[in-house]
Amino acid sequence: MSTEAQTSGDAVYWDPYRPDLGKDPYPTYKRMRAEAPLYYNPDYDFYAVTRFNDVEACLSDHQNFISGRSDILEFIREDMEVPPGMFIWEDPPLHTAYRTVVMRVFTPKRMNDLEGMIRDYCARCLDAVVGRDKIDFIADLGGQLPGGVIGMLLGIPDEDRDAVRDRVEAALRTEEGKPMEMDQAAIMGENFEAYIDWRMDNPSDDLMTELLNTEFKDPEGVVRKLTKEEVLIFVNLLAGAGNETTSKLIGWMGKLLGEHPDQRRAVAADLSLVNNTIEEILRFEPPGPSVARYVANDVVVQGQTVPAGSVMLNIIAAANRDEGRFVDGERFDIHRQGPPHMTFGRGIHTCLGMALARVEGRVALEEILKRFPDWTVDTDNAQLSSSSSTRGWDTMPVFVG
């Protein structure tokens, strides 16, 4: 189906693997909200919801829409076996037990206490490119900062952080136009085994050591520590989530504020607008545009029965622009006041890293604006990444000054 067909009288069509649709999915999302609020794709056999209320209801209903088969469309379809410790792909009571462990060591206070280190790291990255007439929001900051911060949290040496980031990004890549392939070794966290072994013998003041030593009550009522295999998966999960999505946030920061110079100048002149600006970037271009759920029971959505055994794709990026929820939702506005966005999810699987993402985003924007208050996107050389689970930029070069 041609791109033109999406704006003609033909029935709306959405394919998450179509590069032409992925470049600007929002006109199609708008049609889906209006014409097919419960959408079905027969080619890949999935349902999708795009209205805010429907996405919120699905993500909040962990009885009918479960995570225990993964939250990625391709993996649910493969009926993969979720390894113990992959808590974002677990259901209660195991999810509850695991999440309690992470919440204990991944607190908002601890994330906010990192601000000084995050600011120092940002300054080192950005000071190195001051004086250039062109910088890249990904190569010069977005590709470095999140991995550096997670590395500091986990106790991974500086010299190894780039390799960790590259492995995470490779695991999420998709060949253009094709579904993602499962990398079992990446999911199991095998690349972190040497770090875990070292920390078992050499404890330190870092999150990896805390994960090795913290005790919790498992679903059988046994008070125990995490196994090495569970710690491996926890570490891999935290490293992956912390790298990929925050890097995408920084890329969108460059793109959106480059395209809206009046708003960029407003926040540069008044840094009290930074927090609101970060929230609007997260709403307008969520790094994770959709999340899938396995349908455990027959359930009625939009007056239709979605049968048990189906896959439901919750398109957060569409819900975040739903004009039934957000006034003039298709417009980027750093001064926006109103209801919160859906970018970090809802319900029992709400993102645990949201406090860290917000701190990183805020500090990054403040430090960028101090040095580069004006920029223009080099559109010809900006490259969108190829992934069906995240959406953002491999390169985001801008002319500064």
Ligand code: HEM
Second form
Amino acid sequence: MSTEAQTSGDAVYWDPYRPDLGKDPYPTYKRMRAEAPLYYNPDYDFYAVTRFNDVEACLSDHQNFISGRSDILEFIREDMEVPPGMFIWEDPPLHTAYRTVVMRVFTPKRMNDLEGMIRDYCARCLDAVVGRDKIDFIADLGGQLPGGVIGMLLGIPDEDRDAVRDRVEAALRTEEGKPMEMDQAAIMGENFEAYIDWRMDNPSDDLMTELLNTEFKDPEGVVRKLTKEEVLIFVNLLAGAGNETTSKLIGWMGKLLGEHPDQRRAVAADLSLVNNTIEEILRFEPPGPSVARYVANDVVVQGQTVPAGSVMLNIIAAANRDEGRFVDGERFDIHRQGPPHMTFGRGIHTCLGMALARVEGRVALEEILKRFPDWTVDTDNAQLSSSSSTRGWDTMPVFVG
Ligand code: HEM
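Form predicted together with protoporphyrin IX containing FE (HEM) structure, per the form predicted on its own context:
So here's everything in the complex, that chain up top.
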């Protein structure tokens, strides 16, 4: 593997496992957009696209770029067997059937109805640290809120929520410089099994009960309920997809607004800017920087044939700063009135939790700004996490006041 530092004379090099490149990947992404819009990495044998239009086109083309072998580079390479129900890693018709069931119960209205509970939860976390001169955006809020919210949604008892989050984080983490290893038990939803059994005997008005009872037509045309195994995997997918990503959003909030005090003061003075601020944080530092696809047929990208059997990495974080789409895309600007970013993906797998993530981001920022309008990042103690599917902060300590 190439290890030398990149200079503008070298051919551009990028892989998602190199900690030095992961620290600030944006100069490399910029070079990839300009010099190698269809990039090929021989060390890990993958292609990558970085321009907005190319990423959008690949993610929208689910015939040629399939998800059925996972959307994580190393899992596709390993030819991992995808457990049925893990619909983020399924293709039509099974994906369509499963997604339809979840969309029926995972409605924007249900997400918005959670707002009051989310606000109470944030208030409890933040009131506990008022008066301190230092807080941590992850330890004090970002690490707890998303799991708490998924727990509320599913009706999971409070005492089990932290264990679920820790398990999912451990499954997604990569050792520095190494591809991720698969924790099958975590993916199979072992954590929720006892809870589902209990919920089957104690139905309520939560999403879990609805998932257990809702009927759908499977690809064989049979109208049926989900099996317990399918519900287990669904629930684990929701917890996995919604936890780490939203936690990272809150960490980036601390980092970016800490480093742009004028913009932080502007939004603190005018909370109507909060929605736009969340969109700009999502654009500027997407918690899931890339999603992979298996190339099912020979396909032409940027005038070159990408052969069937390849892996294509769609670098959302690079697309989000494409100067062909965003004016001055490398500048963080909460007043931006630009076109939408791609942080929640595109096409048939577009994030099902985006309404929820946005409510969590908005409410978290409002509640933080009410209590802590000023902060400075404690850069020496902030730790960036190393995972190939998410990028963000394990700790984001800030000095307040
Ligand atoms: C800032 C937070 C979030 C980000 C950046 C994010 C990002 C994404 C992206 C990029 C995808 C598409 C993956 C692909 O195309 O392979 C996705 C899919 C998905 N997300 Fe999110 N997500 C977030 C929060 C959530 C939350 C809170 C939930 C649920 C509680 C959730 C549930 C899902 C599910 C179920 C899918 C799969 C959809 C499908 O395959 O049809 N996400 N997310």
